[in-house]
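One chain comes next, on its own, written out as C-alpha cells in the form predicted alone.
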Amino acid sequence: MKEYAVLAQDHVKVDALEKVMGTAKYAADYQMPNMLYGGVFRSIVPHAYIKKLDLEKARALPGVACVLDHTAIPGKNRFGIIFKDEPCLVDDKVRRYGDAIAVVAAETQELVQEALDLIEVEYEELEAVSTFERAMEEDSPKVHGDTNVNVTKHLEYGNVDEAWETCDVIVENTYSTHILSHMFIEPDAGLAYLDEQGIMNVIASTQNPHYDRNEVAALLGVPQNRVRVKQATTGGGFGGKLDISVQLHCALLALYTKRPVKMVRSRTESTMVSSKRHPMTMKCKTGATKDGKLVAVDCYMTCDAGAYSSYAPAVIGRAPVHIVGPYDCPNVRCHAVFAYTNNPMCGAFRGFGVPQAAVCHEGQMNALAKALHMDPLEIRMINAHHVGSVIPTGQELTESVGFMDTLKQARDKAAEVMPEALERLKPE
C-alpha cells in the first residue's frame, strides 16, 4: 500500500488545543481602544419603496458617532457571490423584510439601539411575491429587473422521449424539500478598524475572506490591496458564512467614523438575514425494465431563490447534475427553473442543492423498488456507479468509484446489527 504524508496519517489539528483550552478569538472577541459598537435599521416590509427617512433624530443622540445610508457608500452599492444584485443600504426599493436601509455606529450597543429606534420611515408597500407561481406569472410584481427569473437550466443526456417504449415500469411523483436555516452556533460578527497606512482592515466570522476583501474594495471605492481581511475562529458555517454579512456596514462605518466599528448580530437579526437552503419541488417521472434496470428520467425542477441570488447560480448547476443520484441511467432530462421572490435569500447551505435532488432520486428508487416487488437495496445495487460508469454530463468514472463497496458494507453492517429493519424492506 501507498504511503502519503497526509492521507491515513494521525495529524494533530491546528487549533484544537486553542479551542479545548477556550482561549480560540472568535469575532465577537475582539475588542480594541475607542471602539464604536454598529447596528443596522432593517425594513419591516417584504416589498416596497422608500418615500422618506429621517435619520436626523437618531444622528442628534449624544453618543451617536454617525448615521449612515446608501448616499454615504463611495463607491459600489451592489454586492452578491456570483450576481451582483444586492445593495448595502436599500437605494432603490426593499426587496425583501429585513433589508438593510440605514447603519448606525455609537459608544454603547445600547446607544446603538436607541438610534435605530429613533429612525422614522415611510413606506410605499408593494405586493409581495412569495410563491414560485406567483412569481412566475405574467402580471407578478417584478423583484428585480422586468423578469422574475433568476436562472435557468437545462441538462439532456441520451434519448429520453424514446426510452419510454422500452421501459416495463414507469413512476411519477413529485417532491418537494422546504427552507432551513444554517443555525451556526455563533451567530454573524465582526470588526472594521483603519490602519496607520490607511488600509481598511476587517475582522470577521467569515468563510471567504477573499471574496469579502473584494466587496470591501469595491464598496469603499479603494484598490483591492488597500483593504485587509482576517478569518477569525468561526463558529460554524455550513455554507451561511460565505455570504457578507457585516463586513461592508462595519468597513462603511469605520470609514466615516476612523474609529474601530464592531458588530454582533443578535440570534433574531442572524436568522433573519443570513442565506438559507434552497427549497425545491421536482416533478419526476422514472422508467426501468422488469429486472430493475433504469432506463430515463425525466425531471422539472422549481425553486423559490428568494429576494437575492447569492449561489443560486450554482446550486442549480449542481441539482440537475445529481438528479438521478449515483446510479447508472442511459437516458436523463432535467429542466431547472429558479425564480426571484420576496423571501429570504437562499444560499449555499451543505451541498449545493445535491441533499435536494438525493429527496427525489432516493424516493424514485423506492417507488420503483415497490412498483417491481423488489428489495430496495437490491435495486440500488443494479443501478450502482462503478468504474466505467457514464454519468448524465458524459463523465466517465474512471477510478476510486466506492458506492458499491458501500451498500454491501451498510447492508452487512445492518443484517448484524438490525435484521429486523431488512426483514422489513424485503417485497411482499
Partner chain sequence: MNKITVHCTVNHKPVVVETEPNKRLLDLLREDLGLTSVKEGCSEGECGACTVIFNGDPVTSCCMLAGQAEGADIITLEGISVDGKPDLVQQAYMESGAVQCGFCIPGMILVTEALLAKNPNPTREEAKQALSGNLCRCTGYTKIVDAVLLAAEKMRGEASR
Given for the second form:
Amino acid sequence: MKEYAVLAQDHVKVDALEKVMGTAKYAADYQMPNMLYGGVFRSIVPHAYIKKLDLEKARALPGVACVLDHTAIPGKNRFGIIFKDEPCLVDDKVRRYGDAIAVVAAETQELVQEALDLIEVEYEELEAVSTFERAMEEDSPKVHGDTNVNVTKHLEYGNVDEAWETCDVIVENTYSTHILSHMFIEPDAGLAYLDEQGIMNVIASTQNPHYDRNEVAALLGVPQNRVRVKQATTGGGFGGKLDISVQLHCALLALYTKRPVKMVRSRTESTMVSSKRHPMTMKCKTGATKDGKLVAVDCYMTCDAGAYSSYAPAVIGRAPVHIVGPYDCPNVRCHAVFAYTNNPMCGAFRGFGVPQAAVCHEGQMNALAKALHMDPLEIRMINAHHVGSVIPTGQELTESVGFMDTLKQARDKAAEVMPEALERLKPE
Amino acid sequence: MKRRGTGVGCMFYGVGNTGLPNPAAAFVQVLGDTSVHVTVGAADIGQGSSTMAASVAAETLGLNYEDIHVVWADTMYAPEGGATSASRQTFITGNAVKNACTQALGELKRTASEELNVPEEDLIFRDREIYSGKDDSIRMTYPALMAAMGKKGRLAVGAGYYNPKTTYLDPKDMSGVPYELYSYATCILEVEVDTDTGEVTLLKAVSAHDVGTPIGIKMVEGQIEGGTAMGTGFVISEKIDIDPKTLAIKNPTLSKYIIETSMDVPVVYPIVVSSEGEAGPFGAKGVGEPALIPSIPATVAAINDALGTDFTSTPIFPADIVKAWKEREAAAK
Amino acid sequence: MNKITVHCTVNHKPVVVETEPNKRLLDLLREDLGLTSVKEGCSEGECGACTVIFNGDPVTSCCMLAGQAEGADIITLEGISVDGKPDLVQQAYMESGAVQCGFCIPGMILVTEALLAKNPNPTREEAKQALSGNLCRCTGYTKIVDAVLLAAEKMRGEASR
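Form predicted alone done; form predicted in complex with the partner chain now:
The next block holds the full complex; its first chain is the one shown before.
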C-alpha cells in the first residue's frame, strides 16, 4: 500500500465529540415552540377492505389538532424506493398488519394515544396470503394488482445443462434463511414544520434524505426545492432506515396544523412496521471436477417479500449475481422469483440478499470439500477470483481483487490465534 | 457434552447499486485561512462517511484532517448523495469529494505554479505545504498560497460527482457490468456447542477484509467487529416470529428479539487487507455490508463441524441443535 | 392528576421539580430537565440506552418512576464532562474508535464511569461483564471494551501524577 498523508491511519471521527458529550441531536431530541406530537392509527388485520372509518370522536377530543386520513393528501399517495406501491395512508385496502390508516396530531403524547383509541374502523377481511407457495397459486387473493409475482430475474451464463456431464462430483442442497430485524437501537423518529418561507422542513432519523425529500414533495404536490430534509444524528440503520418512516406522516400533519409535529415511534411500532430481511429459499446444484474446480452452478431462488416492494427489486437483482460467491465458474444459472404476501414488508438489510446467497454458496463449497475430502480453505483457493476472472454476468475483473490475500491472511492469523481450530479444518 | 467446531465463510460484494446509475456529489471550498468546507449528501449513520469525506478531502488537497469541516445530508445545502446503502458511500461519495477537491485544486495549482515557477504537473500538495516533486527545496506553505490566491482574486471551489462505471443488465440473462468494483472477505470462526442444551458459545473469529485502501484502520476494524456480532447473531439468536393469524410480528421488542451482548460476541481478530486499484478514491472500497456477511456461513459451518450435522437452514437455535444431535446419536446406534 | 414535587441532585446540582406521579424517570430527565443525552431505545430496561448513575450505580431510567428520584443523586452524561470538555472516559471512547451511531454511548460511558469508580483496574472480562446490560448494534463491543480499559489506564496515570 502507498504511503498516505492522511488515509490508512486513525483520526478521531468527525462526529465523535458530540456523541461522547451527549450533545448530538437525534430526532427525538428536537423540541420546537408550539410543537405538536403525532401518532398513527394502524391496521390490526393483515388483509382487508375498510368498510367504515370514523374519525369524528378523535377529532372532538380537546387538545387534538387534527386527524387525517388519505383524503387529506394533496399530492400522490403511493411511495417506495423502486416501485411506488405503498400508500402513505391506506386508500383502497389494508395489505399488512400495521398499515397506516389515519394520523393524529395533538398537544401531548398522551392525547395522541387517547385520540388513536377513539378512532373506529370496520374491516371487510380478506384471506391473508402468508406463504410464498400460497401467493403463487392461481386462486390466491392478489395483494397488488392481478399477480402476486413481485419480481423475477434470470441469470444464464455458459451452458449449465451440458456442463453436468463433465463434473466428477455434484452436490445438491436446499438452503433457507429466515426473516430478521435490524434492531437499530434508536427507534424511528422525526419532525416536520413549515418555515417562514413556506418550505416544508423535515428532520428525521434516515439513511436516505434526498429520497425522503422527493417523496415528501410528491405527497404534498410541491416542487422538490420546496422541501428540505435534514438528517438528524441517526442511531443506526443497517438498511432499516432507507424506507420512509415518519417523514410523510409528520409533513402531512405539519401542513394541516401549520405547527411543528414530532413523531417518535415506540420500539414495538418501529420494529413492527420497518422493513425486514428477506427470507429466502435456494435450491442449489453445484458440480466440480475431482480436483475441486467448479464447473456449474444452478440455483432456484424464491422469496416471500411481504406486503410491499421496498428494496426487493434490488435484493433480487443482487443475489443472483453473487450466487456463486467469489469463485470462478464457467456455467451458471440462477432463476429467482420474489412474491408479494401479506407478511411484514421486507426491504434493505445490510447485504441486500448477499448474506442469503452466501449461506448457499458457502454451504455448497463445504459440501464439495467434504465430498472430495478437501480442506475447505484449499477448495476456495483453487477457485478464488483473481484479476482476469470473469463473473457470471460476463464482466471481467481487472483490478483490486484481494480475495486470495484474505484467504491467506485469515489462515495465517488463525494459525497464530486458534491453531487447533485451523487444524480441525483438515480433511480426516 | 461440549464439542468444538470450525467454519470458513467467504464472500464477495459488488459495491453500489446493481447495474444501475447511482451517482453522488460533493461541494468543496478552501477558505482563506486554509480551513475547508466539504458538503456531501451522504447520510452518516455512524459508519463514518463524513469522516471518510474529511479524510479524502485532506488527502486530495494536501491539508490536515483537522482542517476539514464536513456538512452532510441536509438537502437544502448538500447535493444528491444517494442512499447510505450498498456499501457505496466510501466509493461513490469518496470519489465525488476527490473530484470536487481536484476541481478546487485547479486554481490552487495555477497559483502555486506562478508563485513557485514550477510546472503544475510537478507540484505536490501534502501536509499543508506545496512543493516541487523535482526539487523539494522549492516550496511554500498553504497559508502563503491562500494569501496569493486572495491577492489574485481567485477562489478554491469545486463541485464534483461520481457515477460508477456500470451497465444496465440484459433482462434476458443478466449479462453486463453490475458493479465497478468488488470487496472480498474470509472469516474463520470457532464455536463450542453444548449437545445437551444446544447452546452455542462463540469463541474466536478471524475476519479478513479486502477494502482496497483503508480510509481509517479503526473504522474498518469497527465495521468488521460489529458485522461479526450481527452475523453470528443472525445464525444463533435472532429471528422474527410472525403470528399465523394476524401476520403481526410477535417479538418486536429487544427482550424477545435477541441481539448479542458484550458477553455473547466472539473474540474478533479483524484483518484489514489492501489491494491495488484505481476505481475507488485512492483505491478504497466499501466494507459496511461485507463486514457482516462471511461470519454468517462461517457460523453455520462451525456448528456443522462441531456436531457432524448438515444444517442448511437458519436460524440454528438450541432446540434445533438438541434435536439434530439426538437424531445423529440415534442413527449412529 | 395531582402533581408531585421531587427533590434530588442532578449532575451535582440540587433540583426541585414538580411533575406527574406516573412519569418515568427517563421522561423527567428528558422532558422536564432537558437532559436529552438520556436515550430511549426499548422502554423495557433491555437496551441500557437510558442508563443514568443513580446513587453511584447504573440504572435504566425507563424502568423507574420520577417519584423514586426523591432524595437521590443522579448523574447523566451531561454531568460527566469537565468545563465543557470530555473527561478521560469520554476521551478514551473517542480515541478507541468506540463510537459509531452513538445512541448507546451515553449509557456505555455512564456504566464505564460507575465501574471505574469502584474498580480502577478492571480486566477485559470484568469490563465486558459491566457492559453486558447495554446493547450496541454497531460495534460488536470490542472497541467499547478497549475504551473502558484505556480510560482506566488514563485515570490511573492521572492518579499517580
